[in-house]
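Just one chain is shown here, as structure tokens, and it is the form predicted on its own.
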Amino acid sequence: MIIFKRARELRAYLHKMKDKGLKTGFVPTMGALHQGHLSLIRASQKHNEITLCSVFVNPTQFNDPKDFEKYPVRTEDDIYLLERAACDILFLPTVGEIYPGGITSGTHYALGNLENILEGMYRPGHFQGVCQVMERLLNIVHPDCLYLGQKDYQQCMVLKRLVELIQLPVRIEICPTLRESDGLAMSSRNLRLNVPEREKATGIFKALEFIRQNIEPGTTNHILYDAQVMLSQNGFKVDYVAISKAENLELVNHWDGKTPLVALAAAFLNQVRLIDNLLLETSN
């Protein structure tokens, strides 16, 4: 695997593999890596000659400096990890090589309600931070494709946007949410969980599988009222939980019966804050 911490190095390598018309995927990470983010690694690999990923904890996207301060960072770890995975780049830059003239932006990205609702309600600014970081790398790296985790659902449309928006040709891939044997999702931030939080972080999942359990035609307001419930007696304390339209994410009070959905949440166990999502089936 090779490693590069510089942009200007990392194009040039890119520019010759592309001229012997070699694909190049891509998987950005805050690092912390876990067996989620290799699952990316293995997918790219199926479809392209160059795997590429990079680890840059991108400081735009946190709106709470100490949620930032407390990210875990597991450099040699995730350099391990890589290589075991046989990625071909891993690319680990400075917040000075990401941004040279400083974090601040000019840009405003026209991401229309994906950023009034959900994570973007209880996260202002989160989602122009992750379009400003992701604007510089896939600036950078030119990836024929984008490989991306469905846990992120809502960052998955804002992303699809942003390459819209900037118009780069690059193809989109979300791959499957991957859950350790009791149902939680795999995630970075379950490094932060203490022993009693992680036996309760279940909890996050099971009210979404209740969700995808129970729902039916008609109205939404009784189940997601009972899936709260169910949250915050288990400790959590909840910002949402919500079903809305799989496409587009756009709130779903009343179901026909047919549109695909999909049920999503967020809640804090003490410090940590977890999301997760789940894909609802429709009726036949």
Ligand code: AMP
Contents of the next structure:
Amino acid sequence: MIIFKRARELRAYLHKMKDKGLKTGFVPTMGALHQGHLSLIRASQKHNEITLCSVFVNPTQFNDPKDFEKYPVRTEDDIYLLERAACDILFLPTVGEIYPGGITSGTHYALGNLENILEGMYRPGHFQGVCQVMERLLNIVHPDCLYLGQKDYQQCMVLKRLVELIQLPVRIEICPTLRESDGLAMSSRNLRLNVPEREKATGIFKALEFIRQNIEPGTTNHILYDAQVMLSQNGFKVDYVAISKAENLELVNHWDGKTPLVALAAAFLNQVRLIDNLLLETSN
Ligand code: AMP
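Same protein, different form: I have the form predicted on its own, so give me the form predicted together with adenosine monophosphate.
Zooming out: every chain and molecule, the one shown earlier first.
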């Protein structure tokens, strides 16, 4: 695996690869890698000659500075895992390398309602920060395909929108959420859970699974209320539990029994904020 710390050198290298007709798959991450990240690496390897992973904890997407300070950094372990996964390139830039002119952005990305609902509502500025870093990364890497996890459902929608806004010819592949054996979605933030918190953490998956199994056409109020109570009784401080149209995340208060849906939740266990989502099958 080749490790690049400088954007200029990475760009020059990728340019040569492109001239040879090789396709690049890009997996952007914030490190503290786990099997979920590695599943994206494998997805990329299936369809591209070159797989590039970036590890960059982007300061501009943290609306809470404490969350940024406490975000786990495991660079040595990340390099080891990526080597073992036969990843071709790791891009490991500094903040100065990504934001040579400083972290304040002049650009406002027109994300529409995606910015005001769910994560957008509870993490003001978060998606602007995500777009800011992703525009820079995409302009350095110019990948053929971008690999994202369904775990961050709303982020996938935001990045689809970004790619339209900046008119970049990149395909987006959304990969399924990898889970621990008890259902907890794998996440770098799980490293911050202590033993009792880790035991409770599966509650977020269970609440979503409860919605998936019990949703019926008609009002969604009761089931959302029950799921919220389940989480609170489990020790979570709930930001939201919601049911949305899978297509565009528009919130659904009354379900027609046909429209494909996704249930989403975000909740704190003490200091650690977890998010998860499940697509609700509509075969009945
Ligand atoms: P992060 O390092 O949390 O920014 O995540 C980097 C990428 O990995 C994002 O596209 C995430 O959606 C994806 N990802 C995170 N957790 C998982 C998971 N459990 N399964 C699959 N993909 C994931």
